[in-house]
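Single chain ahead, written as structure tokens, the form predicted alone.
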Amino acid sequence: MWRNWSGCESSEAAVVAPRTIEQLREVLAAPDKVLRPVGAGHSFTPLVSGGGRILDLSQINTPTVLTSAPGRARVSANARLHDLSAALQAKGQGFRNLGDINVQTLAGAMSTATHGTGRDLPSIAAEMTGARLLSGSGELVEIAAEDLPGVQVGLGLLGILLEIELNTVPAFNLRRRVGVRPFEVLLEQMHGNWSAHRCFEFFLLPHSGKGVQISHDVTEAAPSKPPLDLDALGLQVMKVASALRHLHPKAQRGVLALMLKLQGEEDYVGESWRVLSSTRAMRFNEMEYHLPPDVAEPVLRDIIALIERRHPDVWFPIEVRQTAGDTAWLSPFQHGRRVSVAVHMHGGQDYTGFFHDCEAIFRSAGGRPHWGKLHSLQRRDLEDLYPDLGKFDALRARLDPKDRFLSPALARMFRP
């Protein structure tokens, strides 16, 4: 049985792993089975499950980097981000920006509009300048410029991405600074910090009154010794502190206060891709909505109040980032910057009630969901949020006329 990374999605569909494009065509030629491609399985939504077969593309032997020139590279769509980052670094190039996690495939990250943080830095999908895919009819298609905004964020509905051309930048080093700040300081200074730093984000720690801010700025300094990775240890302490709340509410706050007192200021320089992204050891489930920047502060105050009032068992940090706008038809960042607010619950906890209440707050503020993270949107919701949905429908009808990639869950959103 296939399961996603967090375990919230599963499927008993057969997993097929073609080794060549011809074998992939043979899989496509088999009738009456909906096919869903799988990458790292890091999406929490049913993007892989629900079909008749799951396509594992990891066995197709394609060089990680096919061609490269200053500012541009053509790469294997199904290479993992950490492998691509290392291969580009070896050529003196790099991604402009990356998200928190480095194990996804490039195709998966782009297809779901995965993003990092930075007021003037777009999502990874916006860096796509060209692509080759195998359509639902088994044709190799080089994507035309006018169709690119549909393919940049395509959710695996348009075909099997094989090669992607993308913007790159000269390899660079980043200085990361990490520090603990009170809630009020983080909220009051967030927009100023996004203007002051290349990358800025913060994590609000429920029941502590504080959070952790992280900034990244370009530096000519040489890489320094990497600090100890205390993220996993910190999450374990927060989990234990939450359990202690059942003995006495003050116990949780006391443990969190001690943990944050021991958290020192971090100052570290490294190659950009090593500083920006890592793996995640602790399993969790996540909902993330992208909001107009001017509503971020009231939404964050509402979420914190919601945890204190109705969901005291929530202890996972709330992550807050900002991403520049782009032009992809299904991008949640289309036509303007958005502040992204991500709520999480530990993999062993029931997240349904908390996420349901959070989603009501996000939706009332005009939020658009991350495609790979939990949400409940249906077709009528997408029609209100995505003005170019009709263009995407027309492109999907042309590239996948027999709905080979349209699972029942996706049909509820993408069948006109």
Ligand SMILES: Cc1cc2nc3c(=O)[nH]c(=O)nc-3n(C[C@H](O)[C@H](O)[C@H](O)COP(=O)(O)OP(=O)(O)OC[C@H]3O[C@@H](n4cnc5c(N)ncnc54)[C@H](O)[C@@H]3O)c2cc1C
Second form
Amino acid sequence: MWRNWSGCESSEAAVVAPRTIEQLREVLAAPDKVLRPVGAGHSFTPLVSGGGRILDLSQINTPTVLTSAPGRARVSANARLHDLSAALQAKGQGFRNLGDINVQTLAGAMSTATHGTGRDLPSIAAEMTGARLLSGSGELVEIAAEDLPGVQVGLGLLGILLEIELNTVPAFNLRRRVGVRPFEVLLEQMHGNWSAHRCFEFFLLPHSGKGVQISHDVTEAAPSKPPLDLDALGLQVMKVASALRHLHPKAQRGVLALMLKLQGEEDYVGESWRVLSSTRAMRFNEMEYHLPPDVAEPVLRDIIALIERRHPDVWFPIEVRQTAGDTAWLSPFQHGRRVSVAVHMHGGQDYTGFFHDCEAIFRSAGGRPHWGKLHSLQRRDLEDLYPDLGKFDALRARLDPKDRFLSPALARMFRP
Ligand SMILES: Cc1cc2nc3c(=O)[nH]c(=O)nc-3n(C[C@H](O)[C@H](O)[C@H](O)COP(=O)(O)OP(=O)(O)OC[C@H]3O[C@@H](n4cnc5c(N)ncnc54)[C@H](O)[C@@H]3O)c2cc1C
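Can you now output the form predicted in complex with the named molecule? The one shown was the form predicted alone.
Below is the entire complex, every chain and molecule, led by the chain shown above.
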């Protein structure tokens, strides 16, 4: 049985892993089953499950980097971000920005508008400048410039991405600084910090009154020794602290205060792709909404109040980032910067009530959800949020006229 990373999605459908384009065409030619492409299975939403077959593209033999010139590379769509980062670094190039992890495939990351953080840094999808895909009717299509905004964030609904051309930047080093700050300071200073730093983000730690801020800035300095990665240990302590709350109300705050006291300030330099992404050892489920920047502060206050009043068992940190605007038709960042607020619950906890309440706050503040993270949008919601939905529908009708990629869950959003 196929399962996604967190285990919240599963499927009994057969997983097919063609090795050549011809084999892929044969799978497409076999009628009557909805096919859903899979990358690294790191989405929380039913993007891969719900079809008759899952298409694993990892065996298709394409070189990681096909061509590269300064500022531009053509790469395998199904390569993992860490392999691509290493291969681009060997050519003196790199991604402009990356998210928290780098195990996703490029096609998977772009298809859901995966992002990192940085006021002037767009999502990974916005870096796509060209693409080759196998359409629903089995044709190899080189995507025309006017269709690119549809394919950049395509949710695996337009065809099987095989090659992607993207913007790159000269390889660079980043200085990473990490520190603990009170909530109030983080909220007051967030917009100033986004202006001051290339990349800035923070994590609010529920029930502690504090959070951890992280900045990344370009430096000419050589890499230094990274500190031990204690994130997984920190999460274990937060989990234990939450359990202690049931024994004594003050115990959780006490343990969190001690933990934050022990968290020293980090300051080190590394190659950008090694510094930006790390591993996530503890399983969780996540909802993330992208909000107009001016509503970020009241939304964060509402979420903290919600946890304190109605969901005291939530202990996972709340992540806050910012991403530059772009022009992709289904991009949550279309036409302007957005501040992203992500709420998480430990993999073993029931997330439905908390996420339901958070979504009401996010929606009333004009948020658009991350396509790969839990949300409950339906067709009518998309019509309100995405002015270019009609263009996407028309492109999908052209590239997948027989709905080969349209599972029932996706039809609820994408059948006009
Ligand atoms: C631990 C963790 C950390 C994360 N951190 C971040 C983060 O920092 N920032 C962020 O924005 N998101 C983050 N995410 C979300 C994640 O980046 C997205 O859900 C992303 O889409 C996952 O990529 P994937 O390769 O696993 O693709 P999958 O989840 O397997 O698939 C995603 C979509 O891509 C489609 N697809 C895959 N391959 C192809 C192809 N060849 N052609 C056409 N369509 C294809 C699939 O059909 C599906 O619609 C995180 C998720 C997890 C679990």
